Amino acid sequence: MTAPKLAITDSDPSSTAADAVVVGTVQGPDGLALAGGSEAVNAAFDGALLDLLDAVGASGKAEEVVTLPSAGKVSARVVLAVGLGKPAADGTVTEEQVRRASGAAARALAGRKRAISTLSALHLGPAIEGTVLGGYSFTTYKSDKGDGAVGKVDFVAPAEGNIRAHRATLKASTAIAEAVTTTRDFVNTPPNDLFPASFAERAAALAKAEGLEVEVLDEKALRKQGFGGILAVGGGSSRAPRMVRITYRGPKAGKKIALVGKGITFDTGGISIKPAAGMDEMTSDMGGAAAVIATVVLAAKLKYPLEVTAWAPMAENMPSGTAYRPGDVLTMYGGKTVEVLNTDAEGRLILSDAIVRACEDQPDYLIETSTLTGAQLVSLGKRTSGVMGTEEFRDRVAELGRAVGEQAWAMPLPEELRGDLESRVADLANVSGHRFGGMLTAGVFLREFVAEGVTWAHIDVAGPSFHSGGPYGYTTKGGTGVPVRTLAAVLADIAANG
């Protein structure tokens, strides 16, 4: 996908030459109403824009798109009115409403050369993010590439602030959105092209382009250093596993953060093979690794005053004569032993190796994210991530995730679940003997490998990282890029507040 060119403007949107001018509508207490920022466009229609929209059935419903010919009233060829939904009692709309409306508008603008958006007058950053993400499409493997994203979007500057601050917002919001689209690209790339070695190569190239430190451990190095979990999970595939470490050292770095992401490039379930239905979606099982790779590169682009290291263990979980088996006992990195009861609980095994190694560098915070359990979908659905870990930090991560529009909910790690992981022959088993509390039990398992004193959070994105339905808001079909914006918000918050 070619992203649109983005710019800030303080020009009158009614007199700016463009293919379309975007205005917002809301479901006001008295019916359809125009959102803030549309005053100049309405004036150009002699105050009759609302009546025209009402006449063609506009309601202001969230993400509704209505297009009117401008008839020469404004310089743009058409007026594209997009619904924001119901405003608050004081008439304001949220950042997420603007983000979603901008995403819907971006899809409607596909193929146009230039547009000017007044939604940015409400919330600039969300309007930018929504435009980039809503206009995203993955067409690498399609013969017909479609219309493509709108060529250029000018965003009307908010009344508050100055042009320098607005340009800084443009830079940061664009970088965040691009980190999300990078993650989406990784997730959407099919597993015959994205396997551990090629994933590692692409990640390394992305990091080196920003001047970051990169280390890639191949199967020989993994064996020499004792990464038993990664080697076991990847042992059934002809495509050998990898571990990628990418480090960014920011100016005057105040805190050290480790990001760990699950990189299962395809998951058959191994010997404990999955049902055929829906297995194609397991191409997304490396979404956590993609997210942490994109996030550490984002940290470098935005020059956060932090030291951030991304750890991405990568493996393909396949059944074969060399695959690991239920009943095997693995010696993990650091020496702890795990009895395998189910080879489809493989993510926690590669993550445990990476977590132990990451803790050796004594980070102030460790954030791990993964498409870890089907139980996450059972508990929270397809759009809400489950966040576990050190309680205060867990709550902080979940709150920041919700603030940027990535639904997240804090979940407990009940002590009694540790007993369900007792093994007959090893330090612990990789699954419990029942189906109850599977998401929490996986979190309890990971906690066993976090070093004492390390503040940590685990984000289970099994549902939110991949969208199998039609587009909505700024979310398109396939990889979503969740939880990149949460991770970016957490890093920014740590940089500001420690």
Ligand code: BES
The other form holds:
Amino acid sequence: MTAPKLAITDSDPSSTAADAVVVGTVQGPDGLALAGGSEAVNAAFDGALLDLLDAVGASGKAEEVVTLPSAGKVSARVVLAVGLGKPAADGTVTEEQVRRASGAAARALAGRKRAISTLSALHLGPAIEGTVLGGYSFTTYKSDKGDGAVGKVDFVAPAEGNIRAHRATLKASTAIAEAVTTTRDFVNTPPNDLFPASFAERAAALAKAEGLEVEVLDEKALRKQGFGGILAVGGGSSRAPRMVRITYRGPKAGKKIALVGKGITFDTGGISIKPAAGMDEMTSDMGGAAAVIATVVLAAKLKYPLEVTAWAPMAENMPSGTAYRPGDVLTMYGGKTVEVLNTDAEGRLILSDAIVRACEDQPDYLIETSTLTGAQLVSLGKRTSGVMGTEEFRDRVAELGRAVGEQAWAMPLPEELRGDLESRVADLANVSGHRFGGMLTAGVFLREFVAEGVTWAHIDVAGPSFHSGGPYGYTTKGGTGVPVRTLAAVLADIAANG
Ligand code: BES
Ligand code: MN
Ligand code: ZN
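Swap state to the form predicted together with this ligand from the form predicted alone:
Time for the whole complex; same chain goes first.
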């Protein structure tokens, strides 16, 4: 996909040449109403814009797209009115309403050369993010590449703030949106092309282009250093596992942050094999790794005053004569032993190795994210991530996630679940003997490997990282890029507040 060219403009949106000018509509208390930012366009229509939109059935409901020919009233050929939904009692709309409406508009603008957005007058950053993300498509493997995203979008500057601040917002929001599309690209790349070695190579290339320090541990290095979890899970595949470390050291680096992401390039379940139906979606089981790789690169692009290290253990979980089996006892990195009772609970095994290694560097914060459990979908649904970990930090991560429009909810790590992981032969088992609270059990397992005193959070994105339905807002089919925007928000918050 080629991303649209983006710019901030002070010019009058009614007299700028373009294929389309985008205005917002809302479902006000008295029905359809125009959103802020549409004043100049409405004036060019002699105040009749609302009437015209009403005449063709516009309601202002979220993501509704209605197109009017401009009939020479404005320089753009059409007015594209996109619904923001219901405003708050004081008439304002949220950032997420603007992000979603901008995404819907971007989808409708596919193939056009040039557009002007007035949604940016409401919330600039969200308008930019929604435009880039809604216009995303993954066509690498399509013969017909389709229309492609809109070529160029000019964003009308909001009234408040100065041009320097607006340019900074353009830069930050574009970089954040690109980190999301990078993650989507990784997730959407099929498992025959994205396997541990090729994933590691692509990640390293991305990081090196940004001048970052990269280390890739191959199978031999993993064996030498004792990464028993990663080696066991990767052992059934003809494609050997890897572990990638990418470090960014910012200017006057303050806090040290470790990001850990699950990189299972395909999860068949292994010997505890999954049913055939829906197994194809396990191409997305490396979404956590993709997110942390894209995030450390983003931290460098935005020069956060932090030290950020991304750890991405990568393996393919396959059944074969060399695969690990239920009953095996693994010696993990750092020496703890784990009895494998189900080879489909593989994510926690590669993650524990990476978490122990990450903790050796004594980070101030450790954030791990993974498509870890089907139980996440059972408890919170397809779109809401489960956040666990150190209580205060867990709550902060979940709240920051919601603030940037990535639904997230804090979940507990009940003490009694540790007992269910007792093993007959090893320090602990990789699953409990029951299916209750599976997302929490996985979190309790991971906690065993977090070093004493390290503040940490675990974000289970099993549902939210992949979207199998039709597009909505700025969420397109396939990889969503969740939780990159949450991670970016957490890094920015730590940079600002410690
Ligand atoms: N990758 C899966 C979890 C998953 C399921 C992600 C659905 C996305 C959508 C994970 O490795 C897994 O198989 N988990 C098992 C754990 C169980 C064996 C304790 C699960 O959730 O069934
Ligand atoms: Mn699995
Ligand atoms: Zn998995």
